[in-house]
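For reference, the chain that follows is the form predicted alone, supplied as structure tokens.
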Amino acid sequence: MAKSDEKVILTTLWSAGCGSHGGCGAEIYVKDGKVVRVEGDRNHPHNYGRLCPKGLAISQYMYHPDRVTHPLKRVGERGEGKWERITWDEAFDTIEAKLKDIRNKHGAESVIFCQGTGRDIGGPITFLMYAYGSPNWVQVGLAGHACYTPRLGAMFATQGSYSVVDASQFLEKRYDDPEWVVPKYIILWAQNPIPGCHDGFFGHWIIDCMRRGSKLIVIDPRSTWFSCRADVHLQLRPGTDGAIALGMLNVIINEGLYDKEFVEKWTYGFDELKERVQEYPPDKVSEITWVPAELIIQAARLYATNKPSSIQWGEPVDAMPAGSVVAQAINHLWAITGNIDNPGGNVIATRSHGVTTYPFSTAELTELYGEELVKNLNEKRIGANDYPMIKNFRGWVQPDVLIEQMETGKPYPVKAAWIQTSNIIGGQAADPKRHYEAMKKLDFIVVVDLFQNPTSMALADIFLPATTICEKESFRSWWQPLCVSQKAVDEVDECKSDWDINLELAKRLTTNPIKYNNARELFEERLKTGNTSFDKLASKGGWEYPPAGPFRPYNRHERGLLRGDGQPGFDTPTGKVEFYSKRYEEWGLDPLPYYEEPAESPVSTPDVYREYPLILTTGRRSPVFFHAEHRMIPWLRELDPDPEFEIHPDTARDLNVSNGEWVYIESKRGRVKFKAKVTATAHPKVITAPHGWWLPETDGRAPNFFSTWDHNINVLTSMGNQSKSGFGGTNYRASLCRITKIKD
């Protein structure tokens, strides 16, 4: 193939095809209408040429022989695994009728839109929910809502807005920008960055500021390649991270470590978290974490002392016992050390240009639906008037209210699922089976996706084929910079957009006149907002930053750029950083962190624990996949081909189980089987597999489906743990289990 022939598309990669939560530039080679390769794009500033292997397998994703690239039909019972090919008129048709129908005698309400992470799905499948008229916006089966939300959450209610470690990617010049500083410690706390499915951040961000002088504190169960080279390393109890961030408040306070002056001038609530952290001093949190006391002091000095200074933080703080609250500690962290819109700090992240995709929030969508209409939606909205912090601050449903809603009918029935970017019972779904068992009694099931996978072959009654992000046009605002991908060949078959399946049945199915004519028309709107459009952003490479303002760092509470009054200081209830919540007072919440045990563990549960002596922490990343997708893809699959959980030599010896031997994982709920991998990187009681796991190459026939009843950890997990606030609280990261062999 003569690389002359090529033509070159540059674009922003996000999902169907890479996963992961996007960002980064590619250059896609295409050669007679077909992509050939895909590499990296050395001018973007996101990512400078590197790829992730996800990324570089793209051609394989899009032209896999399994891809479902035509409309399919349920025409026998569901799991038999019986497909009719039909066209994309009588798809539209069927949902339109059917989707109709159900909204006629049993409300807009009873139909459930439910994604799972990845892909630029948010704004697409919101905007068919409101069209429809639907509140219920859902990651089915994501217990406590535990992957981010709580993190924002508890951002929200004490600051007002999101931070994110400043790796300088918020500056053009990035690492060459004067006004950056590099991070003289980064706490990378419950993630391992590099294979890690970041909320708008690129793993290898950390080893750039490490090249340039920033030094670790790790704080993790496993060890990694980060911990490896960290000065200190926290190897906790999973669970107990709350004690950790208390603990680490305790030393810093009581020791005069914290920033005077901007505690003095833009906190609220100092003296009543001092009274509180005094309920955790150090020898009381090592009893609580199984960290050394001097460890957890050597971190609180080091990172207090050593500004500027920030922390990077992963999806298990959002899937603590009390996931809100954790995150509430770790926020006061960068707060009181003043390591808050800092260079080099934690800065905060606005949506690039003030460009949403789509209204997220409740202040947003109150913004453009207006006040009436979100009251509403929220007295209908699942889980809403259980929890106010679920009411008051996302649009989402509560995942465990759900579950019990689905099974009971009450207080109404939920009759259909849209089901768009979410394999469920093969992937995001604690306790599965029991999600399977309740969605399959629905009238009516869409599934958008690629390839058929466990949740489809179990539920679908109608399959739609989606493109992969080479063959569609799509924006993403999700902070810095503002990007667009370009659409570099026709769509394979009959394959279409998310946004334009999406778009058509919006009009089909609104009680109001959809004024876009396609999905390009919607773009510009939202793009209009931060005074550029599609072509300008195309034209310079796919991406732009902001220009100075609002939308650029850095202490913008010092110069009224935060709170939409003008005035100085932070958009929360007293203009300040809140220590002591109003919003968490407001809910019923208690207003101050503090530290709640895990359900399940060898405190709270001694008995359990005698008989399930492991701990169980799930979801362990691969470099390779995301969540429980591409394990047909062979680049990647023969990179990580088998289901593995890693075990500690000593406790693998204990055992008698060898290297590479299938075993047994079981807890009281159920058990799977996975392959050991023996590695001094576990803690001697602690396990971790990696979730998501689905065999393609398995019959996906009922009752095997891709055989996710034998490899998917979550079958271990259970729902109705929620915490207080209704996010956090599930058992992803903290559970009791066992290995057994097996015998025959």
Second form
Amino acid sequence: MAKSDEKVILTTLWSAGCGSHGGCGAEIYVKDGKVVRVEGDRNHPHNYGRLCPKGLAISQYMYHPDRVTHPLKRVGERGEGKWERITWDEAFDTIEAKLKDIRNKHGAESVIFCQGTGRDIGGPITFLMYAYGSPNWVQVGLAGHACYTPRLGAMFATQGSYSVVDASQFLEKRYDDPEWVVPKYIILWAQNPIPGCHDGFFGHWIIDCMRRGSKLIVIDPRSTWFSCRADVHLQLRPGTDGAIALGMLNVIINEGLYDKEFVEKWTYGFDELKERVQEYPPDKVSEITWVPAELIIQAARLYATNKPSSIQWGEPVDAMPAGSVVAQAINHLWAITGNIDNPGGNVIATRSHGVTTYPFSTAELTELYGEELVKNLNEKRIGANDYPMIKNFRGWVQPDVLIEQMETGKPYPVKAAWIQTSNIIGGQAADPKRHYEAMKKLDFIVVVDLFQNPTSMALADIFLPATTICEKESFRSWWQPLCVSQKAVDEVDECKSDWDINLELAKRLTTNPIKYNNARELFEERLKTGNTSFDKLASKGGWEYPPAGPFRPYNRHERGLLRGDGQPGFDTPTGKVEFYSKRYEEWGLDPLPYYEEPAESPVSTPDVYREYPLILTTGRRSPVFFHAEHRMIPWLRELDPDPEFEIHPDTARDLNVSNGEWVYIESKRGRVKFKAKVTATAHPKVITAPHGWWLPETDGRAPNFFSTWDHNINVLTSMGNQSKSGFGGTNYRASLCRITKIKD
Amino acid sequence: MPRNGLFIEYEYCTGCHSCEVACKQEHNFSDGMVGIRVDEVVTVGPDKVHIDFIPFTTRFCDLCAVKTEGGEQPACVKHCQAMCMAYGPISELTKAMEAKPRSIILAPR
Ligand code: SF4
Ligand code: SF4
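What does the same protein look like in the form predicted together with its partner chain, given that the last one was the form predicted alone?
Everything in the complex follows now, all chains and molecules, and the chain you saw is the first one.
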């Protein structure tokens, strides 16, 4: 409740501030033009008043003394940390002149447009990039593009649409809607949903389902809060998830536990899949994965014989050696059991009202920018001509190929980078030093962000200050309901919203006239395709579910709502869910799933294993940070003050490492300093470390860059391991390491 | 006036830390000061390792006097992501507790 001198603005979070994948409804309390509190909106069906620590700390983030609040230009050498305040006019003029000059001399493709994680940035960055004429939209550093895109690509190929756990999120009345059915089992596959809202899925929906009766099967190398509440925990060797999926398919097929009617009517390639999975009997899978065969069999039986059941999967699936192949095998599990677009299964997720904020598919790009542009994109888009799957699915650059191209200048040189809210070096980049070396040679780099970070300090020539979600308007259709973010207060100091920055520059750089006078006009045009408007959504509290039709569940394949031609079936070449993928075949990939061993593992590199006898898995999430953000926020940092890795008590005892001790984690590629958390939740042969650690309280100048080289776990990972699809294959989740004591 | 307290069904507490940050925001507490802390308790059973989180109010918890006087829920209760907290007269909370294993009532004041 607002105090008498406060006003409350209802908004949707999904941008800098909480930073996360978002969707939460929030009440922004404003007094004298400043945000005094951010609370959850209890009427919002996404979160019903709940809010995570990052959302609750937004005011500390907004008014942090270190926030950059006016444009800067670099005056010393890169890395010296010498900046001078400039006006927006000077910043825009400089960028316009530089980027036009580069386009004239080297072509628009020589400028890359880099974003970090999936939040509202995908909209404005693509808008600016296509206006400028570059095809090179990229999540630089994300080796094997290991974040959701491989899973999306596998689903696109297999079933022509995307699926998520049905936690009733597509129904306005949520858990009270009579159409919804509680999933009997939820498989939590390579994800601990507690710390956040991965891929736009509010993690605690799993707890909501558990309270309503859902049981759990957990597939995770660690013991987690969920695994101890699960009926079955498959504590597998990191990187072997593909073998588990194939082993479960083997059991389900050979024991005849699959949904025969669904398979008969709606799938293609069952016999081929049946033959393929004979290579993966439970005993063999047990040997590969370290999981007892009985448990694999039990998990397969429980999942297949309790319909509806659902699978929630995490980012590690994307990083698996065969990349989108592991995702394909998991997709087959929900398809073969008929758990697709059924209540309580893996419901098909569509953008709300058909509105696009952030283009999730080639079809959306075509809708927004036309066929001609999308065709042209493919000619010079980096990696598109090396990897048919990259070419034919979405509009991204293949990030590993990009770095190689920067190094060689072939087939054309990369000259400049527009880096918008992405801490490449301090965050996602596998082998960040190689990224630093490659990127620092670029002629011109603009960073748009809210705080200085290792990337901006190391690389930026111009720094543009962006706003948090409370200081701007935005809109969201990932997935549902359709939401708007309202501007609660004026921009802090001279900060500008990403949409405003990009629209202004797009107007200066475009080769075709831009008709929008402001960002709101662009929003309205896109919202109009969903037959709604910004004000209408705002007046309803900021959100609205789509009307009946293709954007509402369930069983859309039966009702002819998935395909362009209006026929029943799925939007794939055969109109069926394809166990044998025609698209993979067309793209020169194995049409059927298979298992591939991690490139560095006890099995594939026994020599390395003798010297580095522990398996390292990175990317453990913290509930109080989002990736490489938030380390400077006192309320949050207090709860997770140090980079900490988890190690089993027996292993720690053998190594003479005590709880809380700082040690080196070393691999063939380098070493970093982490603090030991000795816990029985760790597997004795596996250590688990969080990513994105840098210390904003330390020197940001070269060579320290906020201590990133000391604490960034990605110093131990490497790039260039992508699979044949261009996706996956990197070692974020499975590599070899050892622990050494710090002597000095 | 009946005494009020917090009921926490810690079986569902996920250790998400929302209660702690909600409390800090509500009171604008500085570093180290907070009305509630969440501890991780790891135990090793015969067949699996268990993780529980146990929230515990500190001497700084005022049961959100400002919020509750205005008829609202305390900040921690409102934002608890597992929805495992409740606020009310202790006599009523004990009734809820009868039906819920692995729960606690805290009476910080
Ligand atoms: S009731 Fe209020 S003061 Fe007490 S712990 Fe919860 S948020 Fe803090
Ligand atoms: S907010 Fe709720 S679930 Fe989260 S730590 Fe506190 S009591 Fe536990």
